[in-house]
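Given as structure tokens, the chain that follows is alone and in the form predicted on its own.
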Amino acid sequence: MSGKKQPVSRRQFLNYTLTGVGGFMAAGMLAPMVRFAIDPVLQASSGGDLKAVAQVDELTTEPQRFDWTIDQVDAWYESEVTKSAWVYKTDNDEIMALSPVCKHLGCVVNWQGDPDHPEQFFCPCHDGRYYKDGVNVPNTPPNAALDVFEHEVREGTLYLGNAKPRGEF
């Protein structure tokens, strides 16, 4: 290589300048898009947040509806949201916490809501039915069992978290 410097032509200078400016402009446009795409990964998960719902000694073998509120953040909007669960003790003295949301169309199910079918959860929207354990009655509109809330008992108090489809715990 020779020690002589090559002068930059006007065409090369404009080419380098426009490429650099274009690169900065592209980076300025892509940075917010990349941040938007990876933002959910960077957010802290609130999946393990459990809320106190009831005292364990209040629970019976008959499903009872319990309501509680959680703080929900949706982008920049914060609000309190009311959640509900049907909670009871099984014959084995285990706690069962079922979501009241029907798996057919998202309506709210009620315990013994239909006099023709006692001891079942009933969805009034399309006559959907579930057995006491939350499993859907065959040949009725729901095609899946009710979701189950993650739960924990601490010092005689029942804490509930998020509802998940059966088998995800």
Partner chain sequence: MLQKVYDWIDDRVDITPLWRDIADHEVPEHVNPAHHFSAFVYCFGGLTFFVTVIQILSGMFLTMYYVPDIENAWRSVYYLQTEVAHGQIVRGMHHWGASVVIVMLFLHTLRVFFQGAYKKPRELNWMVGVMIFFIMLALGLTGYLLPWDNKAYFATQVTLEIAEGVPFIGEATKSLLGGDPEIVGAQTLTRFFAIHVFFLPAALFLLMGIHFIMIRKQGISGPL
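Positions refer to the first chain, counted from 1. All values reported here derive from a predicted model rather than from experimental measurement. Rigid core: the largest C-alpha set superposing within 1.5 Å between the two forms. First, how it differs from the form predicted in complex with the partner chain.
- Core-aligned CA deviation for Gly156 between the two forms: less than 2 Å.
- Once the rigid core is overlaid between the two forms, Leu105 does not reach a Cα shift of 2 Å, moving by less than that.
- For Pro32, the Cα coordinates differ by 2 angstroms or more between the two forms after the core has been superposed.
Shown: the form predicted on its own; wanted: the form predicted in complex with the partner chain:
Lone chain follows.
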């Protein structure tokens, strides 16, 4: 060993050893419990399956509301949950499926819900508004565009998956 000799007193040595061993035991006891408690944060999110929602020839250029049910597994509780979407065809014949959940505080928006703004989505909770393409109207409460559902068309049927915020496509 090099350097200056630093004598460790008997008392110090015992203190360090006891603290170390005690700390190790406490950590060994608490680690499983903490990992147990934070499990929901670390669970991998399961990608939802696509579900048949509507026939493509039902769709118009006017947003229509479609409801469908998914099987939701909530830990030990399994149930059917209804989801909905506002679906329409854009001018270039693309399918647009918007989530009805307001980006302000999560109420449900309606197409033409406000007589004063007929060509817009309207949220009754705090008068939030969105244009037909789902983009939020400036100076209303929402600060982001409505989420868009992943969609797929197979043999004339429209399938929808999870709703995602705009930037994630």
